[in-house]
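Next up: a single chain in structure tokens, the form predicted on its own.
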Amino acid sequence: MQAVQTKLWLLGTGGTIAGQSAVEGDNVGYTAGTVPVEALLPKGANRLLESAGLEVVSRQLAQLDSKDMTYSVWFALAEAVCAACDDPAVRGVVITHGTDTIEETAFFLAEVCRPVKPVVLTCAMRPATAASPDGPQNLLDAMAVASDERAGGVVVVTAGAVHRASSVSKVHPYRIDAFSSGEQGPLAMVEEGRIRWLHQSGEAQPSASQGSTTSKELRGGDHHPSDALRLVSQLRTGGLPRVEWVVSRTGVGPREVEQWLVDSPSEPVRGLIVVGTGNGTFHQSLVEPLKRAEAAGVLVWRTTRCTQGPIVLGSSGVDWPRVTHLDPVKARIALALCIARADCSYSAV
């Protein structure tokens, strides 16, 4: 017999929205990651749970602008997720976070947890000292979603827009409607409490046949929630492994690629991410240095700086895979989690 769930999630880690200025209505002088979260319940909370038969259990993970968020932090909101995966009383996970990194954060939790139930990221443009705030919306909002029978996965919920974990991207630093999801559009639609599905819920992966490495590959396979926390424990111990990036640019020299390659024992670059113009193609300056690299040890990835589209296949004269569908904040974090597992597989372009 199927457990009754009767729980949802509310974690909170600061943010704009739990948000508050010294001047009342000011909607950029404010202190991010002030109010607790348990207090950021907005109104009509109490009727969308009773409605769903569920009670909201709270839980502040930490209370910071998103700018300066950290592992320890990821890790935290990694178990609590495993966790409530494991609960059979869990329906669903609301997490409130800023929104300068709230895209990292959701990425990472995808590829990490894998949650079949739905996993809730929320945020707010204005702090909830403003004259019309949008944080209680989007949490009201996020909470529908994580309620939905037919809801799976990371997704980050705001201004009525769920969107994928993997392609949402903030790309406005003031207006209300602050997410993209490019090209795939949003996953839904979010109107007076009821979800208007606009693609099939949970994360959408593109298939092998693509010919780069596929999402599936990223995690390193399917995995139950203990492998999850193995891995967050291993990460705990010896830290995410160091990924940087170079860009590809005019002017650009074999020096951006060669200052990484400085013998750092403490915390050597594992991987780099070349950030290509166009199709993945990348200054020609920067090809040796990149060989130079691999040799060493350095694993290397390539994605592109165009932010709609994916690379499409073709060759351009390199064998360093293409990671089509992410972009360069999303691919530098596959990339470590890979070689954290030590199973960086790949189709190769």
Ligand code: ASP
Given for the second form:
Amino acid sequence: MQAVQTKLWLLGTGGTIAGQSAVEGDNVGYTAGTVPVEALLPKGANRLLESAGLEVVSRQLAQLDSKDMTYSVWFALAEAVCAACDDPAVRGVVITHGTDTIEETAFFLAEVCRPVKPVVLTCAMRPATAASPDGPQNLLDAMAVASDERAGGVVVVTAGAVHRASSVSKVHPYRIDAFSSGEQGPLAMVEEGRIRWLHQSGEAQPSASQGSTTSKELRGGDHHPSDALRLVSQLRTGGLPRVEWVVSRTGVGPREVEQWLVDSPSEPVRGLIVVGTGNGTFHQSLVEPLKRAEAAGVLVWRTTRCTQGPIVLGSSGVDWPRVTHLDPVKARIALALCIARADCSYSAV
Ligand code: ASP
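What about the form predicted together with the named molecule, after the form predicted on its own?
All chains and molecules follow, beginning with the one already shown.
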């Protein structure tokens, strides 16, 4: 018999949603990560919780500006998500986070935990002391998504839209609607507490791969929280493998790659993301040093500087180095995790 899910976990990490300004109504000059997460619960939360038969269990896992996000907070979040997935009484998890790196944390949790239950990250562009803060509505929307029976996997909820962890990016430094999923568009909209699904939650979508992953892969399926916990414990001990970027651009030279190949025994570079121009092309001066990097055991992946769509491979196209559909920020995390797992078959290329 299935256990009754009665709890919604609310995990606080800080961000502007928990920010305060000394000047009332100032939307830009404020300190992020100061209001405790339980104090963020918006008006209307009780009504939502009552109708869903849920109670909130809140925990402050960190209290920082997400520009300063650390791997140890990621690991603590991943462990909490695994614990929530393992607890039959938990319906889902809501995480409050800063906007600056929310897409990185969401992607890390999606790749490491692959939860079947909903794990909903939310944020705000204006501090809690703003004349018209966006945080309370975003948090209410995130709770509505986490309570929805059709929700699953890691998503980001902001400005009334539900975005997949693999496609969401912050695209504007100031405006309230600061996030986009590019060509894929949002997964759903939140309208007066109701979720209008535009696509099936947890549906197949290209992850880091050129091909597509299956719904089962994205939402957990045969992936057990204990696998994720083992990986997190390995990362806590050995660290996340170091992956750096090389951005192809006018005037770029071999040094851009060579700088990463100098011996740094404590933390050697294990992977490189080439952020190519256009359809994944890159400056000819990078070819030889990248080949030397590969010969030295560094894994090299290629993505594009273009923000609105993935690289398209033609039958006679350049097929080296390997292509990822992910943007540079997420490609770096995916490659690091592939190296850590010693397995690029899931979401690599
Ligand atoms: N710097 C803030 C943060 O990422 C920005 C925000 O949350 O909007 O924590």
